[in-house]
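The chain that follows stands alone, in the form predicted alone, written as structure tokens.
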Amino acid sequence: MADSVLSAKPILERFGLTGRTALVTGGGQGIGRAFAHALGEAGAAVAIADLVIERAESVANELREKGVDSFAIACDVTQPQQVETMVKSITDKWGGLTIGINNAGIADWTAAEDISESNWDSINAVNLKGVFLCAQAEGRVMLEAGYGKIINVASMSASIVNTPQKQVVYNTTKAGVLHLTRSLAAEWAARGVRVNSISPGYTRTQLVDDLLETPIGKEMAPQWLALTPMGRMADVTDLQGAVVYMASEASDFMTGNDMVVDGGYCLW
């Protein structure tokens, strides 16, 4: 038996993404923007997809200033034809797609008894259907190539019920993302495509910062921090290492896994 420790590539080389091509949905702001920067800094070419093309263009420009090959795409992930066009634009430009980060999502704090059918449908359309449509389109390309990494962005809310806010629809969709991830992982593992998820805890983004300036945000934030062993929210940069690991060769034997990055919130 060969000594794999001595024959393997150096570990830092296995974390590199040079020669890889990546797609980040919802990449125009917040966590998606941080993921895009991390992948680009690790060596990947990165396509930024967002519902608002100006946001995507802004991030693509930031990456190009760092020397990263990047371009922007407008896409509504709830629309199958737009998703197919998005993925085709990447394969047309770069000849393939090796990393898909399905990050686009929306939140809602409506009490269960007040949720309308249209509200339920619209959140499910983005958070669950949209993740599936993107993973399906990415997977078709990767299965043909025999290799790929799909990373679905779930949430710690997939595994716990947050307090004090009421978010039954959001929690349900993110729990669906976990089982979608596991199901795709089981189907595609033997064909070279790894499917994992990342579940952030409370994370400081501009949207969250804006919320913290409102009366309800000021009321809830101290309760969130009291339930977090580390006593703070994540910065978006706290999530970057996890996504690079899952996108890289270093995690090639991992599939169907959910990586929770929550400052310990789910321990209690």
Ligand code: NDP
Given for the second form:
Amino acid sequence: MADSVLSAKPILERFGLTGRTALVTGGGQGIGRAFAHALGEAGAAVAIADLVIERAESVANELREKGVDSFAIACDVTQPQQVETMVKSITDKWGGLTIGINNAGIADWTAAEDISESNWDSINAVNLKGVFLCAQAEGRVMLEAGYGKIINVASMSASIVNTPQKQVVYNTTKAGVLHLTRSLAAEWAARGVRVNSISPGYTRTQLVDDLLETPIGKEMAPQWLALTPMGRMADVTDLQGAVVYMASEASDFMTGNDMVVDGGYCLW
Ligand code: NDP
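For comparison with the form predicted alone, would you give the structure of this protein in the form predicted together with the named molecule?
All chains and molecules follow, beginning with the one already shown.
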């Protein structure tokens, strides 16, 4: 038998993304922006999609300043036609799509007894249906090419119930993302498309900062830190290594997996 350890590409080369093309939804700020920078620094060309085109443009500019091939796309991930157009604009420009990061998501802190139907529907539309629509459009291109890496952004809230805030809809959608990931992974594994998820713990972004501005947020923050073994929230850069690993050939035998990056929150 050939000795693969001696004949394989050097390990850091296998983490590289040169020649890959990537899409990051909700990439105009926060975690998505950090993912876009990480993928670009690792060698990929990166398309930035967001609701507000100016925000996506600004991140695409940051990447181009680093010498990364990048462009911005306006896309609401809840709209199938816009999702199709987004993916087509990438294949038209770059001839293919190898990495899809389905990151756009919204949060909500309404008590279960007060949640309206429209509240339920709007959060599900972005966090669950939006992830499915993007994965489906990306998957079609990747299946055709016989290779691809889809990474859905879930949350530790997919596996635990946060406290003290109430977020039943958010938690439920994120749990759905994990099973959506596993289901797509099983369907597409034999055709070269890997589907995994990343589950961050509390991470300092606009989404969390907005909450921390509220009286309840100020009250909750110390509890979050006390419940996190590492005693701090993540910086967005804490998540970058995991996404590069999952996007690269170094993780080619991994599919249907969830990588939790939470400072140990889920341990207790
Ligand atoms: P941000 O709110 O900072 O960024 C999310 C981006 O997605 C925003 O630019 C937002 O635009 C955009 N977006 C919202 N809805 C849509 C839509 N329908 N179509 C396209 N883009 C949309 O969030 P984070 O960076 O904090 O979160 C990114 C992901 O990480 C989310 O899925 C979130 O659930 C997840 N996550 C975050 C954690 C945290 O602690 N921050 C922890 C665990 C998971 P706009 O601002 O205009 O709405």
